[in-house]
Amino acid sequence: MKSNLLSRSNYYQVGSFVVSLLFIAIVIALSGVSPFQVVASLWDGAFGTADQFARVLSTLAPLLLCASGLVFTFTAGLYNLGIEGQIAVGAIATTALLRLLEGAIPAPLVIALALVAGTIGGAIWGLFAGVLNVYGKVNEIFAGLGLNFVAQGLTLYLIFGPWKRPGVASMSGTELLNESLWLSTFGNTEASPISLILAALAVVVTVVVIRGTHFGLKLRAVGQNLRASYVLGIPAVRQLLSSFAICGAFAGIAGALQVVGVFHRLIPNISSNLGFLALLVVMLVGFNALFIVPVAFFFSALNIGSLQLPLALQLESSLAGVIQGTLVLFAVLGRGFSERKNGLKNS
């Protein structure tokens, strides 16, 4: 019986994927370009040169970190839309520590402490959203979105206020960090082995914790039925707050890597919308950490490859967002139809 349900679910998932591809092909064709030309251009933009591939990897690392963190909150039944703010606060904490300790202690130690600061900053901001949700009875969606605005405002205040460049303050961000505080990379590219290692560790930890520990089991119980888990003696409040803090910590590391590994300064859009992109990744994989890596890699390649579209085909690079959103929308619809069908059959 279970295998029949699984086959039916897979049938809906595959069907929704095929329909989404057809829909995307029609949208591209209506713009006057062959879908095959778009695919070729995207591939060339993402993998045409070693530098472009490195940019795919540099985007992949924070994306994996954010997606891993979101698995914890989604497993607990929470929609954490505040991850963009958690990335920003992690970046702010990292920049603050770099400015404080630059030149005072060896650079590698400063970078290590900056990553820890980013982790703590993101965790505190994530926990703040959890406190608003649990004790303030503020829906986690509104709490997260509100904190995003606060984090964005704080970032702009620092860039145009206390941390502005000498004699000038602009949207280009704070003063460039000393090169000794930049994260090591593969050659002259943007891809950092340390970023990739941290991202891989985050995915492994997430899979192990969610699928193989008592903490993960309790988290799943809370996500399935909060009231029942509370009655059965599971510390539901602790689980909810922990999931927010863990998600914030992973997002904080992502923010720290954006500072020391990519931009080498604090900029207004330090998150580069990777938090929202991670939300799409996690929704597409059905909150299953096992499939985060291939989907995140695909989305990362799509983002970088889309930069080629205006040059090669005179198309807007935002087409990548249309493709990503369409895939997620149809995947969610497929799951919804599958669950509805199963519910009607069982009733």
Given for the second form:
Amino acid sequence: MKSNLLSRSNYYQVGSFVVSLLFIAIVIALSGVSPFQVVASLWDGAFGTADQFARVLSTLAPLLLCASGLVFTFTAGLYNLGIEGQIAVGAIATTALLRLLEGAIPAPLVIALALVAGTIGGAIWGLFAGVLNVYGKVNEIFAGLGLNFVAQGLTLYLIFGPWKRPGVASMSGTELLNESLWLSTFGNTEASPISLILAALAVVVTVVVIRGTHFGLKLRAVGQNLRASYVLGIPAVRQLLSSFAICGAFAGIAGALQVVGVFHRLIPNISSNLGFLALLVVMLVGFNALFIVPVAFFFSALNIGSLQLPLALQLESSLAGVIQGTLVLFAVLGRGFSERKNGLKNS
Amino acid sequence: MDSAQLIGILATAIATATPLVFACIGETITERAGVINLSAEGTILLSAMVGFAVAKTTNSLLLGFASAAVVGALIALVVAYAAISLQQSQIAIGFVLALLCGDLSSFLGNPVVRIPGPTVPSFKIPVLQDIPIVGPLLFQSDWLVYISYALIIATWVYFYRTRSGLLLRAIGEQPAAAFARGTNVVLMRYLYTLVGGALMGIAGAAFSLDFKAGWSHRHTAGYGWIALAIVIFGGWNPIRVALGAYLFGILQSFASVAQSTIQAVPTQVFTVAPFVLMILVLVLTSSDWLDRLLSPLPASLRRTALQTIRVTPPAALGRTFEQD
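Alt. form predicted in complex with the partner chain, vs. the form predicted alone above:
Time for the whole complex; same chain goes first.
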């Protein structure tokens, strides 16, 4: 019976994947270009040169960090839409520390401390959403969305106010960091070994903590039934707040890496929507932490590959988002179908 | 600041708020029926693009608005099907659609970026427009603005003065009780989600054919997320929700004036303000802090104050309901 159920749900997964591909092909055809041309162009854009592949890796790192963090909040039964703001506040904290300590102590130490500051900044912003949720009884979705806009306002205020470039304040962001404060990279590319190591660590820690520790077990209990776990004496409040703080901390590191590793300054769209993309990644893998790696890699490759589209085929690069969204949409619908069919059969 | 300047700010505020009024009323209707349509941002973007493209090719404003409403209703249909029939998370499906439809609007809308198209003509109401202050403020706009006023009032009347409005509120509060009394909860939830989605679609067209006429990528500046916030701020009451939309409009239009006059206050304060206000209102109205805050007041006064300030979401909001 069990294997039967399994194959049935696999059947729906494959089915929803095929429908996604059809939908994507139709959308591409509507723009008047052959889907095969688009696939070739995407592949070329992501893997054509070493530089482009390095860019895929440098997008992968923050995506893995955010997705790992989201596994914690999802396990606790929360939709942390505030992750974008948590990335931004991590980036702000990092920039603040870099400005404060630049030149005062050796550069590698400044970078290390800046990463710590980013982690703490993100954790505080995550905890803020958690406090609003737990003590203020504000739905986490609206607390998160609201705090995203507050973080966005803070970023803009700093870029146009206290941290503006001498003479010109503009949307291009704060002044470029001194090159000694840039994260080291593979050769002249954008990929940094430190980013990738941190991201890999985040995934490993997440898998181990969620699957193999008492904390993970309690978190699952809280996520599955908040009231029951409260009655059973599991400190639900502490579990919820910790999951917000952990997710915020991981997002904060991602924000810090965006500053020291990718943009080398604070820019208005510092999160580059990677937090929202990470939400899609986690929804697609059904909260199974291990599958995050291949899916995040695929999504990063799409994001970078799509930058080629305007040049090669005069198409909008937002096709990457269309593909990602379609895959997740039909996966959710497919899951719903398989649950409904199974439910009918059981009853 | 002189009175002419103030009227200018307020007139801009009404224009800014008009698309938002359609979106907020649409979401209010949906949420009152117990469904959260989190796709607002994507719905508004995609319907703005389609509405503009259709109006441009057919040269008919009416067809533009109609197609935008259809797009909004179709997206709402996906939300309703996934949430009500498949019993999946409304948040998950809405969020995915918010991103997907936003990107679709950019991808498919590329050919119509920054080209001129038809716009809703202005219409000054005779006699009324000559009333000092009120005239220039309320009666020198265009058709869409007048329709938005009517929509606010009609929705309020429907909610609180009709039998079907009572049923609508019932399926969001006590679906089991409404079902026991013979209401087809599932059908009604589908219906109201579709109506709400169609209004959000009209909000999109209100952008591309009126307020910020034309189409460009990410044309609507996050209004979908803002609409979701304002519905809570307004406590799911059409009049309060509309006031929330106008407050947002005032803050926005004040911000653009303040940029040149008051340099001490950064304009970001005004753009962020609605969200800070929303969070404060939510904290004040949904936690126990309000009770503690009001506890020094005499009992009868406290009860009245609680009733006016406290907003509670529809009790079954976001929950699935099994009819059979």
